[in-house]
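Shown next as structure tokens: one chain only, the form predicted alone.
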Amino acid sequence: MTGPRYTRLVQSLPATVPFVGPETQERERGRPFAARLGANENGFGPSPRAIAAMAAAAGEVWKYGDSVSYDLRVALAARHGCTPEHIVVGEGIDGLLGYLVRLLIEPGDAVVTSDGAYPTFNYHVAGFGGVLHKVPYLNDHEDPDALLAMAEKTGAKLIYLANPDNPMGTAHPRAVIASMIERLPEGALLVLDEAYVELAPDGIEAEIAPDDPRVIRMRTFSKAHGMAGARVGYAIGARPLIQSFDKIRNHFGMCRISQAGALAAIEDRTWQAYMRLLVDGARKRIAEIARENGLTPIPSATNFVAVDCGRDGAFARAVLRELTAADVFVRMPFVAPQDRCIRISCGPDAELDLLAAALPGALARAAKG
């Protein structure tokens, strides 16, 4: 009796999950977290209008969702000053990254990213046989010059850059992104991940013509809109590239309930403005808690704050373990020297109070260990 005959590529890959979710950790620990501050979720939640729209749509969940997400794309196009043909909607940025890599990367093709940047992108590249070439961060920022130099050297098809960045929360001004685009090597596509840009200060969001064939921009409803569990992402790009997604995407991958919630969320401008205030307040509170404990918060343009623990990665991992033992879920960057930090998501005051109470003891125990 034989089993499945896996491809040689799949046989060469490890069985891995880029992020171990808090639910998995809770099952392993045998109890829930008291504060969920590690997954860059928006703990303040979605617009009440989005919640109402999703509740209303639940009664029609027997229907498939609109296979082209037409109403949502029309609303997004109006927001971004483009046409619906410039936008594709998919199962979060993660899903769209997978489709993009499938469209463009064959075994052996070069792809450039930063060492320690968003690992799910790397996961997709490996899954389609691409060859990752990584450059280090520079002063806790992704380094556009180094990314471009590596792309020129390797003939990369894709260059990945998140602005604002995950996991450090730092951001480049829009002029830096504009300069990077003008210097892209011929044939390279910039994958500009803007998951957090709605929460960034003015001057960060890039100004890019929708038909520019050198760039594809990734956006999400998971962060500023507080809908991570709904899995709604979208990409903005030149029409020929966006149309190509129809060749390989899951045409009924978008849940009808999620589509309704996202449409209501983007129309609720008041909640979006309120959310910016809430996140800004939480960033300031996290920074204050860090400084009270002798730690250094890194200025953030996202809904999380990377906190420099002042020593090496081993110490930061010890702090993370101690916070986990105290029922506070946080995460940390994976690669040195950024792994000297822990990464704390913005959330309601009650959860930040638990962080403030747990952090001094966690630091003390980590130092003894």
Second form
2 protein chains.
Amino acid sequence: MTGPRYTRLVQSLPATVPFVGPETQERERGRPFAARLGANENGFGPSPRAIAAMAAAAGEVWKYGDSVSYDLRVALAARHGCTPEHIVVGEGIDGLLGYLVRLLIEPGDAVVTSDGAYPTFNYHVAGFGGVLHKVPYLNDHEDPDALLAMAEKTGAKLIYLANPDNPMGTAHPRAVIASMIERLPEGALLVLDEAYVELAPDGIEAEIAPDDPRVIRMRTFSKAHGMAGARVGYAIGARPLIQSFDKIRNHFGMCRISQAGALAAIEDRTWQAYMRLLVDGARKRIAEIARENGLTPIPSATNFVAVDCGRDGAFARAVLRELTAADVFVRMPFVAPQDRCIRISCGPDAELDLLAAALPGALARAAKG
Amino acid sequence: MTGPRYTRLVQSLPATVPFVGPETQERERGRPFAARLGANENGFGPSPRAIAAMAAAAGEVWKYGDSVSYDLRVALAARHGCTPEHIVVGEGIDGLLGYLVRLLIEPGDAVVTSDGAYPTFNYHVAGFGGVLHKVPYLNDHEDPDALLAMAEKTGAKLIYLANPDNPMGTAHPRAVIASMIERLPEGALLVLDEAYVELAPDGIEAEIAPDDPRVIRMRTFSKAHGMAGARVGYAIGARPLIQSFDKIRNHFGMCRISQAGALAAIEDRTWQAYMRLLVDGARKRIAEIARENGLTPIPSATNFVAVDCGRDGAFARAVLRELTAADVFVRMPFVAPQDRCIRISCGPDAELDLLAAALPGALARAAKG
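After the form predicted alone, can we look at the form predicted in complex with a further copy of the same chain?
Full assembly next; the chain just shown is listed first.
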């Protein structure tokens, strides 16, 4: 009896997992976290109208979801000034990134990203045999010029840029993105990950003609809309590219309850405005807590704050370990020199109170080694 | 400005969609269906406990789902007499079939299935460049001997068999499956799609050692559990094969609400027993309606009944068209000679009443041509 015959590519892949989830950590620790501030979830939660819509949809879940997410795409198109044919809805940005990489990348193809940017994108590129070329961050920002130069040099099919960035929370003004698009090498597609852009200050969100074939934008209900567990992302791009997803996507892959929740969330503009206030307040509070402890918050355009712990990665990792031991779930950048920071997600005051209480001791114990 | 550079494989793929959803048909028709009996959904709906669990989880959807679906896998392992390491949870059987094909199939690899069996499996095989070899049904059953012979001849890496079968609803006794596994060619993996098996008579559900490396079983919450829109499927197989999914799957792809609903559903054995009665009653009612109209119901081990319309595919398609025009959503097999049938999903009496009312006229109009 032999086992299955895997592809050569799969045989070469490591059994890596981009992220260890907080539930896995809780099982390993043997107790739950008291504050959940590590995964850039949004502890303020979804719109009450979205919650009500999801609860109401539970009884209708015997029906498959609409395979083309029509009503949601119509609402999103109205919001973005495009047509539904410019939008594909998928199982979170993670799912859409997987589809996009599958559409473009075959073994050996070059892809450019920043060293320390979103690991799940890298996971998908490796999973389809692409070759990643990474450029360093510049002053805690992703570096458009370096990305472009590397794309030119390697003939990259894809360039990944998140604006605002994760894990640093920094952002480029829209003019920088516009200039980057103008300077893209022929045949290079910019993946503009805008997971956090609804929470950014004015002047960050790019203005891109929907039919521009040089860029695809990724959006999500996981961050500003507080629906990470619903798995609803969408991509905006030129119609031929968007249509190509239909060749490979899991057509009936969307949860019907999530579709109903996303539709209600996108229509609740009051909650969206309130969320910007809530997140801005939490960003300021996290920055305050950092400064009270002699640390430096990096200005954030997202629902998290990277806090510079002032020393090297080993020290920040020790701080993270101590916070975890104090039941506060946070994460940190993987790559130097960004790994001098810990990354703290916005959340309600009660959770930030726990952070404030735990941080001084964590820093003291980390400093002692 | 050029567009993206797709892979050679993607360029060769047609823009096919395995199924057109009922919502799409409703938009094209300009009015809703009155009876939704076409997609093998389960109109009796999920366990009330599952509904309550999903409604309660809606407020917690700001959290990502557990990336390893731990609690659900523990409950499923207890049910199936295996360990959680023998189980992977994914975005419906459709999602898991896509992952499985990606693990094993590279361009040119042979795959064997029955002509007219599940189109979404074929879609995934084509999507990864596999070469499909199809064998005919035998007396409205999938034909294990023919599948094995074709696998031997082509060196197939994968053999697909659904037991019970869709779209015919027929089933093989477990001894036939056991014998088939014993006779598998070296290096061929049997994909045993058991989407409907909880609704089958005794003696159908296969007994397979969890660590048997020759077979992977596919299960779902979409049919017996009435949760098609939640997108929860799982695969049971040998640990190395199950672990290999971690190399490529969308780790945070599961909806948190769906996870909560599935856990409640698997624990509600009262509802499961009730569902078997409800579905059996609906099967009998559909068979009765068929016979009253001079048609022949094919004995079903599933939550649908294939009804032999007694003539050719063109006639059955005309019946289908007339039923659709009468606001009754049904589907039919795609391939001759099975396409002499229409396929009617089980549902509550109110929906079957509409079918009973519409069928005589539909048959009469179809007969007139």
